[in-house]
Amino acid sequence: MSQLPLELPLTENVLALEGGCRERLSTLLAWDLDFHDRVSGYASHNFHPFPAKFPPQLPRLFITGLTQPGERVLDPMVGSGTTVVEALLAGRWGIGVDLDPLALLLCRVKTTPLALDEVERTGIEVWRRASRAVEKGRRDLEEELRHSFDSRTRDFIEYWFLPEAQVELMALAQEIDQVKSPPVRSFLWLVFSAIVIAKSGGVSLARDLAHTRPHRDLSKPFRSPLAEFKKRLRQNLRGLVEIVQKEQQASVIGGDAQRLPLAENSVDLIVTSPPYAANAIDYMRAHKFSLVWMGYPISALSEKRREYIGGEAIAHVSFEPMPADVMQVVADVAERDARKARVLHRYYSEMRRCLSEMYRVLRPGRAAIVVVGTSSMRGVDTRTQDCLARIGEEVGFEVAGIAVRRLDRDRRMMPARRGRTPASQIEQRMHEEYVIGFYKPEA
């Protein structure tokens, strides 16, 4: 079992902060927020790769500095669940909201207390039964592969997975699906997903999948899903934290950050990291590689992707009025590419609705932390941090400050170029991000 590293003088320093929420927020924004030398792989944080997740020390700093035990901490775009895990570890009630099926699975597993012995016993039994099925029932598995997926999903699987990998993955999927305990079954599905979407390459023919930039490589060596599952199971078991709870302290909800299913003035702190504009990091492009094995058709996942914030589709989109300086940035992009400007306007419209919802559910006198990446469209700096700060002010927030955080790209899992091609636009700009401190004034 992993232990929470307390090497930071962080907790003591935070507890010593004085003043009201706004003063403490301004002080925290002035701290070193890079955290490059900190251990981040404790507790359940390393259960599954996830692109562009911030270090756990970042939400922990604001959670311990701006809330008390028992208070509610929200991440309305929960992603990998880092904020909710840290809220849970700090004795707060963590609330996560997301549209992405894999993000919801990941966050739920990472915040669910499990009996280590039961999970280990069940996981090993799943592996054994799947291994036996591959050895003695291969024809049945091949027949199941032919009839379990619609034609489009089947084509996707055929393109990205070798026949042997398909057989072993089907055997594992069938056995996991038979596990009776829903929390244990979810844990094992996450282990399964982590062998497909893996930093080191995974069991598909895709490379750069964990960075959401998959490309097919027929020379990629075969990795046995059965062997990788057993290895990953043991790795995740080592990171499993058994959280002793008197009552439930985490809620993970399927929903849209633009229409939060939460009551007005119901949360005490928000810490979140919205997506980039124009699908710069395309989560579904990677997530579908494991979700298809869990019963999600490719067509359904494509429809779900259209709902995500930061998409490139502009048909049937509701555009919001923007402050003049934000519209000037949109106009600057429009001079070079009218369609890209519409995509950017869509992003800021979606983020306006998100910020409005965040303002609605946050208690007066409390803070919202929004971590955003830099962006460029057709060579124009979109000034994401300034535009979101301005939009936030228009919906009612005060801006306590905007801090710059330098990224450790090796740990932040940003998309990277392949081979000797010139550095892409996205790679060039993903070297820093901004931490916006919003404050909701007292009524």
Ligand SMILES: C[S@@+](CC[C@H](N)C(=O)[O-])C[C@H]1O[C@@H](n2cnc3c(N)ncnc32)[C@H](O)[C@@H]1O
Second form
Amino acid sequence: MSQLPLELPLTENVLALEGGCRERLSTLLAWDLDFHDRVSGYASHNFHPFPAKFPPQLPRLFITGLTQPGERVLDPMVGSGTTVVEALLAGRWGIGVDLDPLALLLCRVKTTPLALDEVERTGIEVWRRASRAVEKGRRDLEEELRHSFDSRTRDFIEYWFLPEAQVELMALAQEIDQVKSPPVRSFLWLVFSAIVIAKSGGVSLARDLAHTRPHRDLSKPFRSPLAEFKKRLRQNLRGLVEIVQKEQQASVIGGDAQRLPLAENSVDLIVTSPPYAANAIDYMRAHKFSLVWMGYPISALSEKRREYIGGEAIAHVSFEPMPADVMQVVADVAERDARKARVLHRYYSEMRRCLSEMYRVLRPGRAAIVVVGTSSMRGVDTRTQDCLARIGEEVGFEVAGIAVRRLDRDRRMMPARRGRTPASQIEQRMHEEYVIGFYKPEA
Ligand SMILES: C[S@@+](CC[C@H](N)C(=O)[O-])C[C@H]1O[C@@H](n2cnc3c(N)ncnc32)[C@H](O)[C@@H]1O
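For comparison with the form predicted on its own, produce the structure of the form predicted together with this ligand.
Below is the whole assembly, all chains and molecules, this chain first.
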């Protein structure tokens, strides 16, 4: 089994850093945080596409610079698990929280070492049996397709998948479902999901699944799910080889970042990136394309979607009081669109609860790194980085600094630009991200 990756020049410099956590945090924020042209596909990082993933070097920098081996690193909105994978690779305990079912599956699989030969054997067997079922038992599969889903989910599948793709996906799903070992089964579900939700297309009729509202393209050439599964299985097995067997483990917890299921003062570092304001990336919109095959009804997924931070609904939301400068931004949006302003106030209220929870669970004298992009609402810059910094101060953090990093949009799946107008100043800012360094003072 191969040992730690690859390309660690940062680490040596980081290890030479001097001073306490606060000083080291300020020093790290002044480093080049762009990480363009860096290798990002090592270990299990590329098991599955995920929008707005961290470049792995970003959490790694702060993990190695601000914690010791054996300490606990939390990402309360863990997404695809980049922070937790890097924590494990660096010999720390990784804790990830998210409410998205696909993010949880992804993060668990990415951090679970498995016996390569067992996974390979089972994966090939699944593929072989599914191929045989398509060849010999097509009628049964069609029957299963008619009866396995409620009517709304069935309509969704009919709309987005060609009949031939449905048959092959059903055959694969049935075989994966029968795999006895839960971690191997999860690994294979993730392979399955990666052929449906793919950056460059996937086996559904959707185009732009990861970037924008997907649209159906009936002229999209048929791609056989069976053939894609076999290819993707090989690719993910290569990543599996690099998940290091270490004493440290990951805890991946289904939960809400606004109510963390963790004790106070129990983690040594937080590295996280919350969703953008106003749901600029709608995670569930893409994730339901594979989750329906795993047995989630469309109605349950739509219900879940309401819980995501940055959603558009404003009924039954608990709004928090905000610092004056944050309320000023909300008021600027309200001048143009009162409803949008409420949506923004909802986002800052949710983020206040998250920041307050992060403060509670972090040990005093330790840091929380929050990476955000800003948004444009009715032409007003939401100034997310400044507003979150102010809210963070209100809940007790000190702000050690806010660094800017330029996004490599070709590599990171980001929300697509709307409209055709030339890039405005605000749009320029959409190509940047902000790294807020919070510090929890000693008591
Ligand atoms: C920008 S992504 C994180 C990406 C991550 N840094 C990575 O490298 O993959 C934001 C995540 O926040 C999660 N999220 C949204 N609302 C949440 C909530 N209330 N509690 C926990 N996680 C939430 C989303 O499901 C999504 O996975």
